[in-house]
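A single chain comes next, written as structure tokens; it is the form predicted alone.
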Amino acid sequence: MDNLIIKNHETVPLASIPVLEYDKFLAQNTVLLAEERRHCVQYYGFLQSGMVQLLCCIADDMHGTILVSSALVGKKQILPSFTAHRPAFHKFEREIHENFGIAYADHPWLKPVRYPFDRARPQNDIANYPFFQIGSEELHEVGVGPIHAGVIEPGHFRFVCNGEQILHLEIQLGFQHRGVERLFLAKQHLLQRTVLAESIAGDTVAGHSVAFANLWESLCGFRAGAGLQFARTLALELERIAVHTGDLSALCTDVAYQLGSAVFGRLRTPLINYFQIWCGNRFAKGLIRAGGSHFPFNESLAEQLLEMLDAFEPDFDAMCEETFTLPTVLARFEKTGVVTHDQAVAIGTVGMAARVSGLNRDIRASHPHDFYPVLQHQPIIKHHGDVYSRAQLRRREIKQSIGYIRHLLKHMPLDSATPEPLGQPAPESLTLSLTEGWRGEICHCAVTGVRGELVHYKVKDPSFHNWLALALAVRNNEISDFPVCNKSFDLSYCGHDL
């Protein structure tokens, strides 16, 4: 194999990394992923001297290596597609599709992904999107959105169904393109795109800004200290148990089961109080900061974590017993929104969309950056693919998390988390970034120019590879229960929008 080997949140000279023609691009790259230990982080395009490099990242998670090789090609040209052999690599390829112009000969499913003001065919405009359509009298199609009526967030949802009976649903997105990627050039402050980086997805400011802090800190040659790892360890961990306890109350709430509803959404409330406490803001934001912290984290601080916890698990426990006990919950959950094994490998799913489905992809375990490789994190694998696992899959991680925090706090590392100078970024580089938002894989990547400047970042969400695992499972499921099912995964609009 033609490829640079690298490690998470490494930095390496962009002219370290092979240019291949395109034919042995492809080959090399599909035939990785005949194993299922390998799966694609990133395959993108950015211009480069009137050409686009096409830059595909391999993960390799039995060795926690990450596999680099690029093509350059010309601005709309028609290739052979890495997805005629792998359907993984579909959405890269839409996108790649949707920027440059670039098209594939033998892609099953060449639509646009996100809209963007520039994109090479203006004419592909979010109205006429080619949604798939099947002629029969005997059916019909429904449509959802563009408004969730829950989280008030932009998709549409086209359904074609016989009856109560979903036959095929196609999803929509793109409608909130924000050019999130093309804001961190423009800005030039760290500040700025720190905070670009806190707003990617509103739901998870820890996973995404942990992802922009090690990438900057890697292209700058600067060491985190034991304290900034501890304390994004414990944020990423602390936003998992909330967003996991708010989606239980979300589940809950779509089988109509008031009394789960309520209880883990009131368990949700102290989880983000909590983040109040240590940084000023529910959510997260101004806690994460590469180089330092203005918040570090202290003995006053980790008594108040501690009972807090204590409070939360016996009433968790409780009410877990209840909700998984119950029949009418479970005749809801169990069967209904089934991925299997085959499907989540095929078309490339992460995180918990992977695990529930027997695929372990979890980046704490794969390519552990922080505190992750002291805790010798285990993930959580189940193997049925339904709402149920997927609901299971919370109520494990949670109670392993809450045990993590645990021996994170037993385990303080006394040094100081000040802010220090930042040097300047590497020249001519490339960066990776991989960190397991509570969501799944999050991915960023930094090009760098001839004098350190970004000439390129790229932002992947986890969203990006699951909303098709979504659309596979409502396959043959009525209708009626699509909310519960969309709930189970808890996709990001925003996330995938960018």
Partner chain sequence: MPFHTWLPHAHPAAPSHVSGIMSGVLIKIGIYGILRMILLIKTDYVTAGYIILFAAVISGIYGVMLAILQHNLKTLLAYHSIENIGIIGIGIGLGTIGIGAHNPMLAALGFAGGMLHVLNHSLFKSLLFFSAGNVYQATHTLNIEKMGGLIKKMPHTASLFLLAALAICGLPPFNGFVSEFLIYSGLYQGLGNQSPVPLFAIIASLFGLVLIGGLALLCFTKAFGIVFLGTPRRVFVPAPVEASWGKLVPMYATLALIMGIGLFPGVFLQALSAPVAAFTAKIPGAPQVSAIPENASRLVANIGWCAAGFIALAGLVFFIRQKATGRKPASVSGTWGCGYVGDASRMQYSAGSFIRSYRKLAEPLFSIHKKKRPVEGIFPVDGWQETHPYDALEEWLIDRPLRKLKHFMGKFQFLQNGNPQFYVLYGIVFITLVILVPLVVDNMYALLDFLNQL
Contents of the next structure:
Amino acid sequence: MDNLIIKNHETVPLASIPVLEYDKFLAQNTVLLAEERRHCVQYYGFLQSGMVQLLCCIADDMHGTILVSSALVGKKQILPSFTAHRPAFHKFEREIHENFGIAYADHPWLKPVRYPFDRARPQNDIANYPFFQIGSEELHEVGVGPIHAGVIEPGHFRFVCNGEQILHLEIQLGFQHRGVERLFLAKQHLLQRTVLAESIAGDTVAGHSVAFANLWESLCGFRAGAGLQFARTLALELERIAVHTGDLSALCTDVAYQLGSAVFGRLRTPLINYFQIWCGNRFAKGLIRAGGSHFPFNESLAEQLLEMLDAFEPDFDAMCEETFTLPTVLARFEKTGVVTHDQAVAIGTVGMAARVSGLNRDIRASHPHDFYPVLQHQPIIKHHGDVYSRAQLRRREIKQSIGYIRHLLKHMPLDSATPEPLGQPAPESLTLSLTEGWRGEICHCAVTGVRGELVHYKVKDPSFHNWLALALAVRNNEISDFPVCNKSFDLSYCGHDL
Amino acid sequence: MLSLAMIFLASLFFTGIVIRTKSLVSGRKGPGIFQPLKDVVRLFKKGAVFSQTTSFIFQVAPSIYFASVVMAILVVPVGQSKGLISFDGDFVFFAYILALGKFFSIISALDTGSSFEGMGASREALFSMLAEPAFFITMGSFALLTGHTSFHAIFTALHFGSYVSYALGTLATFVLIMIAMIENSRMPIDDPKTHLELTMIHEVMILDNSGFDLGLILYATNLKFAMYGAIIANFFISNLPLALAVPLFFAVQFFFAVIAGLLESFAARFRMAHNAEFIYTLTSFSLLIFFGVLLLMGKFI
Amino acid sequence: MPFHTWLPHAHPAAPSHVSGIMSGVLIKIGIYGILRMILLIKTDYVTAGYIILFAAVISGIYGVMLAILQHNLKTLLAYHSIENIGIIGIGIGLGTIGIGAHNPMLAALGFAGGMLHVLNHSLFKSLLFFSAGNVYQATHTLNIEKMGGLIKKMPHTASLFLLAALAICGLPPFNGFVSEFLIYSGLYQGLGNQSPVPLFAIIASLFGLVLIGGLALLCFTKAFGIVFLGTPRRVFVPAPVEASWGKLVPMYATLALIMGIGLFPGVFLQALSAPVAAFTAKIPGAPQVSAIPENASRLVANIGWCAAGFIALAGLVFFIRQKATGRKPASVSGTWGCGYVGDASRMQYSAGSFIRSYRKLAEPLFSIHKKKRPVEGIFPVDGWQETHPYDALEEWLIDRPLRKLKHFMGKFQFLQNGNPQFYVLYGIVFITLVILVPLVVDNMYALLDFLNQL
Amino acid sequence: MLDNLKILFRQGKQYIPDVRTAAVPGIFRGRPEILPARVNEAELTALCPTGAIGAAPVRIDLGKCLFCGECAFVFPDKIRFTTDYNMATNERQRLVVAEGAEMPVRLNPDLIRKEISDYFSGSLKLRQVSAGGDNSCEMELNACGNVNFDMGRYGIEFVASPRHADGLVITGPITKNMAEPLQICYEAIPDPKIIILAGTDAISGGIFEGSPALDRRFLDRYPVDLYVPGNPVHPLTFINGVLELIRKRAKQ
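Now the other one: the form predicted in complex with the partner chain, given that the block above is the form predicted alone.
Every chain and every other molecule in the complex is listed next, the one we just looked at coming first.
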């Protein structure tokens, strides 16, 4: 095996990454994925003196390492695909194809990903996406989106249906594409980049900004103090609780269970208002900054947090008890939208979507950062892969996170977290930062040039892996169950489209 | 004439009460009870957008739908006061005229050529078809019990005496409430509040209607609800003097609305495929009423 | 039922005007036969009535249930003929029970309803077949999955089809409602009367009639919606055009009759007085003056008024709407498709999808031949779905026995070996048998006689 | 059933009694104030990630401001964020808070079209279009309808179909890929109709301003009836802005 083995948040010189022949590159990485404990966290290309350097990062969950290798290929080359061997690579290769025009000979699903403004084939228009079709005249298609019924983000879902039954779903994204990765290069100031990281996905502000802050600090050789690490861990767990509670509310809404929808909705409000008390924004925007924080955590904040959690827990427990025993709700949740273990492994799901299908993927446990090594996180695993499991997982994770927060507050470090000036980013380096957001692993990846300037910035939201899981989950389900399936995954459009 | 006026009056606030009930039990304040009316007035004032796919069907259907509901209301009596139209077998006319309205709302949905509307139309056609027997058998049972075949005659001749008849009355009220919920596309069959194209029935059929037409349809829905409320009210007020019947009518309407609101608050909607089974259950309930009536009349030998 | 299986095959094969006549006249011959028989024979009318009622309810429900599943427009209409014969049969069955139970009201309502429906059915069914014919001439197909959006090309045909469809669903203010209403009245009459009429039969018929009504609604919303509404599902060359006035005028005339019966049912009911009297006369002590009881004619007059009232009301609402919207801005844009910018032509409900939930419920009763290749794999490459509804009764009662018969006959194939000598031998065997059998039989009888005498 | 009642009892009345006067918990960053202190203006303007701060006199364009508060941390005696959430206006110019011309951001009654209060006071249905952006505005708009803010009590609701709607709420900087759907959606709304821009991203593009993946020409074609700044917009800002817009006004 010819890899560079790195750890989470490690900055390494670009030159230390082995550059392989494409055939070897392919063979090596597809073999690596044969085992369930490894998955691809990042596979992308960037321009390197007229050629495209492909960089593949495979995470090994057992050893907490990341195996990095690369290959140099020409822009318009036709290559054999990884996907033919491991479907988990399909999205990454589609992205490379879209950005650089590299064609894959045996890719079964070589379709556009997000229609970036600088795509290699401008003739690929959002209106002419090559949907999978079934010619049978008795079937019909349903196209939902980009503008959905609810107040949510744009994306197009194309169902092939037989009456109420979904035979096939294909998801077309890219409507939210606003050029985030390019703006990371264009915007020069750290604050601008931080704000950009916060604007990747509004529901995962803490996740993405922690990923960015950790990456940037590593790149600048800065070691965050315990206070900063503590605040980041706390923010991540609080965000998890808040979003999960909101999702439980939304799940109840989608099955028209008003009581659950209203009560969970009400319970979410103090959670996100707590962020406002802490940092002045309900979504934790402005809370996390590389090198320091304007909002150091203190005793009085801790007191308020405990108070809030004490009020939250009994009501939350009572409502969960009621919801998860109500026959009409269970009838909608159980056996709806199943993703089997085999499917989950094959397509490489991450985060929550993986953990409900019995697949143990959790960066907090496998590549821990900040305070997670202290917490000794044990992921909660469910096995049925249906909407019920996803709802139950949320319930259990909320309880687990509350436990973590209580534990953290008992051991609160009290060092100053006021911003310190950071050094210059290391030149010609690669940094990879993995963070477990509430949805799953977030991966930020930066490549710097000779003067330490950013030459490539890559963001990967867990949704990037998991959208396909949704498409598979709803097959042969009723179309009226789609909204609840969709919400049970609660994937990000903006995090995918960038 | 009185019944028409009273049902119209009840329709003004009926849906408002349902929404208010739902709001209060969820911890909201919620809109005022005349909010649905305000919405309709706004729509009457507004302009419209028509799809180039649609034909004249789409333009006339809302009017016919509205007219069919009004026509059906003309048949419904309130207490001692007859409906404007009353003859033997008028409830057949009642059901069929409503079916006519439904026919038009279904084809107007298909007229848009959208798969959402098609989906809604398909659901509406199936569920209302399945719900029809329950109504006819319930009414038939009462026709058998009273020996009359018009709404007014049935209700005025209806009097509850024995325990069996109380049980029947309760059962019939239940069946009628459920039929009303189905016909109005409410929970547990349909949820109008979800606002998701894929899960709704009635709401998704009118996705493309706008302006005046939409106002007509929405108001017809309010009327329809109040109309079923009136039929249910008739169980309780049919033999009372007018002075007592009128307040009681509104009281029953109010309770019906509150019950509908509560029903929608404390349970989740059925899975679409289970709706058919639920409606079958309703039909068997109506058969139960029929057997009860037989029992009451001593026809079980 | 179950002697119906020829009909759905005959209709699509026949030209439309012939289909019209076929449904109008040909299939009514059976009804005529039944009516004649009732007049001629003197029997236990109640039992006969139940038999008719039973057969009628079954064929009515069965007909319409199968009709919904059809993708061929004319086959669909043909199954509806079976349904309507069922409705007529319910009327006649009721009438016959009325005779047997000495209930003149029941008899009159039943026969009047049944016979009026005979007339009605021939009217609206002809109109439907004519419209279907126009559609066929314009598109050269009868497969409704291929049509769509024809209302813009053929507004007259579409309107006529719609009105006839409303009539066949028995909706007011059309003629179908009048006859169905009479039958309903008869059913409730049967319920309310204290005569020894088993209530279960009545409630079953009621259930059946309601179900037929509901199913017809499902069927014709599907047929009309898919054929005429929405966007075209394929491009026809040459483009479909409206039928000529030569065709449309007779159709409008038929429509006038349909509306006439719907609005002035009293007139037509009086015309039925004499034939109905022929039946009610069988009831001893029945009033001979007028066969149609006073309250029955008052009833239908009511219906006429209500029908007219409804038309007026709908007109009024529409008029107000036109007035109210006249000054307001009304713009035209595409159907709301969630803002999707690409091609949306396949995003329309198909007939198969429209009735799939129903098909799932009805499936156990029918043999539906499905061909499908399921969508498989993470990245599917293929999939197919096709259903062919097939009449289970036809399969069980006709196809299978026929196959068995053929199979049985096949066993004698060895006899036909092409050798002339054998054929001569068959002749001789035959002649011998012809001569011998009577001889033997005669002798047997002689023998038996002899034994008897002993 | 008893459990339900218990939950209901705990739920109680959750709604904010009066959204006009409600206080925001914690350290909400609302309308900024510019204090008279003298600072290095070049440093101040360079600080802002979106260039919302202008110099001579110092002014902050709320249509560009991300409310990150950086300026207030670095120059605490020059810029201070108040907790005033009433920041919606119908005139783009009024979003610029300049030194010396301190006043609350309010609507300009002269610019409100007459038909808005004629048609929509008391009942307004909105269709939201998410055109880029990061989903935080969408979540806040959803929150407007939750039990706490309960926007529905004023007859203001979000609806599924633009045909049923009276106005368009745009969030996000309007990406190229969403420009056409947005146009289709606008055309699908029957007249009369209003346009509301919710969030800094929608008003100016925010941090995405100048990105080649945007296409903001839609905003050149149609007049905007309400600008609601915020990153994301706070539900109270939004509700109060809309209420102010559709409020019945005494005839002049």
